[in-house]
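In structure tokens, the next block holds one chain alone, the form predicted on its own.
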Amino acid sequence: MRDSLFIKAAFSDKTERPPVWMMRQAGRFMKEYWEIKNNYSFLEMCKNPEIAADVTMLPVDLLGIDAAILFSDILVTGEAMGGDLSFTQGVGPKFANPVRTKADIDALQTEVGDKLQYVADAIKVIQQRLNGCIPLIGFAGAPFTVMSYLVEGGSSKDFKLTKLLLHNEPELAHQLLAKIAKVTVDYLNMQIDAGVNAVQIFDSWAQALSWDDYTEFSHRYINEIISGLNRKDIPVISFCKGSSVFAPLMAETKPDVISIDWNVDLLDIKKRLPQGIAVQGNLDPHILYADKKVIKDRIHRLFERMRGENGFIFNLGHGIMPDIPFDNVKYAVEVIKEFRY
């Protein structure tokens, strides 16, 4: 896998073109996804290794991307620790037993590898199907993001309860974050042992935090996680919404790649990062709704901006939206694969 475009770019080696994969590339914008989803609940899909492999392979077979990403969810760690997790169409994830008191936090388990074994099993099935053609990315949710779901009991627009915990009871917040971080290290190392070729840490709600709060309640735990990974030959990607602001801090944790949102000039931020840290991104996913000539122009504009830079993986600034036309995504991948520096 070291010779694959994706791994070479992740380790800042020279590539003839930027590799491409897209966050949420195996998802609701594909009719083939719905053909599977209509027969199973979301968690059933995650927990059945064969079905998880089927979904993981959809963008490999239908889009021809340069890296696959394990089909799973960032909240499986929260469930394994004791969260009563469900997913409802149109509502999203819910924890029926939110974590809000010291007793709630004390009750969360941290030795949960056996409860996540289905993920290792899925990785083995996926790697058999990939048969060495492209790398497989594993992933986990960052502690702050997982914590926000556990505390709020689901998605939140303002993270009010989470922020109250951070500000009024920081010791409890740190106790909870430390537990999630321990589980996350073990979980990512399990994925590495099972055969993933790279890992990404998703801090999906980091942009809700101020600089000081991000430093105290997110950054230090991501640092702990990356420091604890068995990362020999395994590139580590750090992603957060808000990376255009937090990238200098993110670099201190020594990831191989920082995934950048679309609010910043990618070359400018790369120049400000330490030598040897690659960047991933950063097309605004809304561009994929636009006319094909616009899609091509924006991709070429980004690529020309990054010309001559090693360590660049094409991705979106966040995930594909469910109603983006499949043909537009496929066209974008074709444009990228035709490009040469």
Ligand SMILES: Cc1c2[nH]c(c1CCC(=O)O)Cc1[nH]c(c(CCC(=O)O)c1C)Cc1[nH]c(c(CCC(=O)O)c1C)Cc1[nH]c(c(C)c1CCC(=O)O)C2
The other form holds:
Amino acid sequence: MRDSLFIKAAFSDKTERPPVWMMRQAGRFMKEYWEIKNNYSFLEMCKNPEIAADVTMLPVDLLGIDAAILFSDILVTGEAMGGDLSFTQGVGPKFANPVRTKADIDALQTEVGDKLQYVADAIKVIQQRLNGCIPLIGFAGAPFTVMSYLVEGGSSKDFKLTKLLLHNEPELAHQLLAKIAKVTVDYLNMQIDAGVNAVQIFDSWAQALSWDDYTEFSHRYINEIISGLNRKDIPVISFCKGSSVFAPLMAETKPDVISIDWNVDLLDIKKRLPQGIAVQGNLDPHILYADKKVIKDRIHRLFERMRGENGFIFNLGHGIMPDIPFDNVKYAVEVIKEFRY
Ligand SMILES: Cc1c2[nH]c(c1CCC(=O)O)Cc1[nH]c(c(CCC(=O)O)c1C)Cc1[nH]c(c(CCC(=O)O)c1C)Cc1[nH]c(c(C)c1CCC(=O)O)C2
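What about the form predicted in complex with this ligand, after the form predicted on its own?
Every component of the complex follows; first up is the chain already shown.
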């Protein structure tokens, strides 16, 4: 695996072209996903290792991407801790028992390995199917982002209740974040033991925080997680929306790769990071709605900008939207795979 394009780029080694994978590459934009999804709930799909493997393999087989990502969700840690999680079409994730008081936080469990064993089982099945052809990325949600779902009871536009907890009862917020961080370290180490080749930490909603709050309530726990990983030769990718602002702080936690949103010039931000930290992402996912000529031009523009730089992985600044045409995603992968620095 050390010789795969993806792992080489993640460790900032020279590659002949950028490797490609995309967040939410196994999802609703594919009719083959719906063919499976129509028979199961989303959580049933995650919890059945054979089905999770089938879905993980869709973009490997149909798109020819350079890395697979485990089919699961960032909220399974919250569920394992005691959250009553469901996903409803058109509503998104819901925790029916939101975590808002000291008693709620005290009731959350932190020894949850058994409850997440299905993820280790899925990783083993996926690795058999991949048979060494490309690396498998494992992942977990960052404590702040997972906390926001537990506290709000689902998705939120303004994170009002979560921020109230941070601001009015910071000790309680720290208790909750520390519990999630503990579970997350164990969970990612379990994924590493089960055989993933890289891990990504998703702090999707960090952009909602001020610099001070990000430092106190997010950065600190991501640092704790990354320091606690049995990294061996496993690259660690740190993703947040808002990375164009927070990247210099994110670099302090010593990830191998920082995933960058689309609000900055990628080369400019890479030059501001310490040597040896690779970058991933930066293409606005909306480009994949556009005409093929635009898709090609924008990918080439990004690649020309990064020419001569080691340590660049193609990805979107955020996940693929469900109504992006499959054909456009496939075309983008072809354009990327034909490119040479
Ligand atoms: C915030 C977040 C979640 N989940 C995740 C994040 C972080 C990444 C990001 O910022 O997008 C991460 C995630 N979710 C999923 C993956 C699988 C791997 C992949 O293909 O990227 C990963 C890595 C599958 C999924 N996770 C989910 C789906 C859709 C499930 C369905 O078929 O209904 C998939 C394929 C559900 C989910 N899960 C979550 C939400 C908000 C939703 C609903 C989304 C919506 O309705 O638009 C929480």
